[in-house]
Every structure is written in structure tokens, then in C-alpha cells.
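Here we start with a single chain on its own, the form predicted alone, put down as C-alpha cells.
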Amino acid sequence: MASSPIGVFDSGYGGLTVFRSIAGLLPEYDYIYLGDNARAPYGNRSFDTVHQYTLECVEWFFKMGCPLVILACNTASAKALRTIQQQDLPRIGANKRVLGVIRPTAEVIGTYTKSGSVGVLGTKGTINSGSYQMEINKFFPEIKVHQLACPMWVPIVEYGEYNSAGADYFVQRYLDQLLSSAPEIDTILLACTHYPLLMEKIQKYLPAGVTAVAQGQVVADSLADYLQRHAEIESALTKEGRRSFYTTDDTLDFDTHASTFFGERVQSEHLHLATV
């Protein structure tokens, strides 16, 4: 029988982090994950860009098989998601489904918060999109929200410095700088998938009461639900437990970091794109 498994995507590693708590929790679907770290990062690209790049893989996993896709990368989602549900999906795949991150989080974050006020802490791009401010007003008009960018993070991460006296220091100087424009954020949202790897340390510079989110389980808890409400995506899933995985850059390179994201050992496959 022809394998139909979940594809799971992100411009690179941090994807992994949401990947690993989806297989933790449904750990007998097949899975693809794809990293575009030949183009990576996202964050900084313009809005077509990341369409363009994010829409070139999505096509990719429908002919590998895949009736469902989770973008596992917040810029793609806030970029490119509404797009290829709205516009592309009619075209290319009327039965197949596209997922983001943004929406499962934004619909749960309010039962966190008691004071009303919630930090977004994420890349330049996410921040600028503007998405988690409109998708969280949407479930809870009444919550305040505050963005700041990071940009120190994700690369403190890719160069494994996460557990580095230098990542201390921009841990506690972003946390410090969102907390001083409002005192009264009680819980702070990780809108990117490198953050969990740095949660030990902005654990350690977060005062007490405040409390730090990250997405692997909220969008792995969203997904197991979205499977349980539409059989129709359930029942086209294969379930072995097989785990691919690929990269649009250097294996040997993505395995090692890749490794570090997932929790175990990764071997990748190198895929090529017209557009790399």
C-alpha cells in the first residue's frame, strides 16, 4: 500500500521541536519532514518570497504522498498559510489540507493569562505580520497583547550556544525589555519553534508568576483533535510509524543540528528544488 503520511515543515530545524511533541502524542502516523535550510532563514523574506518557497514545498509533500501538511514554522504560517488555503489549495489539492501553528495557539493562549496582558515573543517577520495580534483578538478581544522581536535567538540556537554565558545575556535582555513596556504580562507566548531550546534560561530570568509557553504540545494537542473531527484526513493517514526525513541543504550538516531539535538520532535525505 502506498504510504500517506503527515508532512511537517519549517525553512529549517526549529520545525523539529513541534514535530517531536506531534510524534510523542500520535506516534503511529507516518511522518516527512522537510527543512528548506538551503533558503533559510525565512524570517527576514518578503511576503511573496516566503509564499513562493512555502507553496514549492507544500506541492512537494502532496506528490510524496501527503493528505495533510503542518507548516511547522511560524513565518510561514503568518506569510504564506492564508494564501495556499484560500488560493492554492482549490487549485493544486481540494482534498488535501494545509495547516499552521499560529491559529492553535492563539486559540488557547487566553486560558493561560489571569491578568489579561500575554507577551509574543518571535522573529522580525512573525512580529511584523502582525498574526498572532489579529488571530489572538479573534478568541479573546479582551486580551491585551504585546510583540517584541528577537532576533539574537534563533541564531544563538543554530550555533549551539543555547547553554552559552552569551545567550544569558539576550535571554535576560529581551525578557527584561518586554516586561518593562508592560508589567502586568502575566504569560509569554514562544511564537518560534528555536525558543524551546532556550526555555531553561528564560525560565531562570522570568519573575515569579509569569509563565512561559511553548507550541510543540499546544499544536500537537490541536492536531490529534483536528484528526479526531475530520475522518475523512484521518482514515486517508497510514499509520507504520515511519519517520523520513529531508533537507534541501547538507545532510550530514542538518543531521547533526537536526538531532539536537528532535531529541534522537536523525539521517536525512537531500532533496533538490528547481529554485535552490
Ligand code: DGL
Given for the second form:
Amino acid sequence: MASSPIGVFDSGYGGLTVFRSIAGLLPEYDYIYLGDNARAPYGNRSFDTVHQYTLECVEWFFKMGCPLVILACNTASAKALRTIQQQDLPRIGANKRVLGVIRPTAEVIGTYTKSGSVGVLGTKGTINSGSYQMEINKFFPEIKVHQLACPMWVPIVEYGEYNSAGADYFVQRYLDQLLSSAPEIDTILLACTHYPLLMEKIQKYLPAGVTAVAQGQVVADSLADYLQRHAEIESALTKEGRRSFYTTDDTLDFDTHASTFFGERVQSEHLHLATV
Ligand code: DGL
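Structure of the form predicted together with the named molecule, given the form predicted alone:
Now the full complex is given, and it begins with the chain already shown.
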């Protein structure tokens, strides 16, 4: 049966936290999820490398018939999205669309804060790119953005240690560092798709009056709005409620981790990319 699914991409498992919200809100569409686990994490990689890896995966989604691809990865959104939209799309898919997670989040985060001070936590790649600072200030020029990279949080989640005492230590450490540098922060954006798995611990160490915001629902709401406004893309999508999962690494390992991120059982297929 012909299929034109929405593609959802991440460097690994993390994007499943976003996909979970998208599929929950818009269950009627067909979806393909791809985790590039063989090359994850992307967080410390250069602009060129993240662009090359992400582009290769976007081209695969297009071959699979996706008219629309969501980069459900902050690092890929920060380091590859603009080049793909401006430089690559005219060549590889002029009538296709690739969207990221930074803009939809930046568009709303200013409505959460009363103090006008927002903390942004992400990978080194996302934080050093300055993308959140720039995008948030486009929509909310008066808001102060305080950023901090949390390089230990992705490995803690990747290795399934999110309930351990080690996780407590590193969650408290980065939150203390952020809040001691700017005690007026009342909203903390989790700008990495892995971090919602640490939400319980994050909430445990947040002082009263400080809210942690995960992106899944924000991105899902924004996608629903996008599809309403773009009939040319929406009408090209098939709606049989089908979901398939691919990983560039071991499927058994992916399926074991993926259920934690996605909230239900996942059965993946292996994708061999020429350069992996
Ligand atoms: N998915 C990535 C992000 O949201 C985190 C994992 C990685 O570093 O590849 O930034």
C-alpha cells in the first residue's frame, strides 16, 4: 500500500520522547522513526559532521516517501537544519519540508516565565551554537536567556542510569550551577530530547517556583498547527495510523531502550547507511 509518512529523526532514542507526544496528539498519520544510534551521540560533533549525518538520514526519509521530516533532535536542529532548508532542499526535495524543534519551542517559552529569566539546558553542541538564545530573543527580545551545557545527562540516560544515585548527583550539580549563576530564573527549558527521562529527578532538585519545561507537547502542538496551515503538505500525507521504527545500530538494543522513551513496545528494523 502506498505510504507518505511523516519522518521523525533523532541521533538515537531521545527523539522518541517527542514522537510520543506527536503520535499521541496526531495518531491518524503514518510515521517512520529513525534513530541514528550507530553514530550517536551527535552532541559533541562538529557542524559539518552533524550536517552530513543528518542530511544522509533526511535523504533516506525522502526515498521512503516522506513529504515532511521532523528533526526531533536539538543538536541536529541547531547544527544542520538551516543548511538543509536553505542549501540542500532546493536540490534534493524542493516540495518537501524539514522542520526542527528549536523554533516551535522558542515561540512559546516566553509565555511560561514571569521573572523574564529563562534557563536553557542542552548538549554542548546545542548550547555552543547559540541557537536558543537567538531564536528566543527573536520572539521575546526582553527575556534573559541563561544557557548551560549538561554533557553528563545524555550518557546517564543512554546507559539507563536515570534512576541511579549518580543521576541525582549530576542533576543537582547542573541545576545548582545554573541557578546560582542566575537565581531569578523561574523557567528551565529542557532543550535536549533525552532530558525528559530525568524529569522526576529534575523536579526533585528544583526550588519552589521554578518550572521545568519538556519539549514534546510543545513540538506536537506546533506540528498540528503547521499541518492546519499547510494543506499542500497535509494532503500529501497518508493517514492509516501506521508506525515503523528504524535504527542504524542493533535492533534488539534499540527495542529494549526505545520502549522506555516511547512508552510502549517498539519493534525496529535495521537501516544500513553506506557511510555508517
Ligand atoms: N537528541 C540529542 C538532542 O536533543 C541528544 C543526544 C545526542 O547528543 O545525540 O540534542
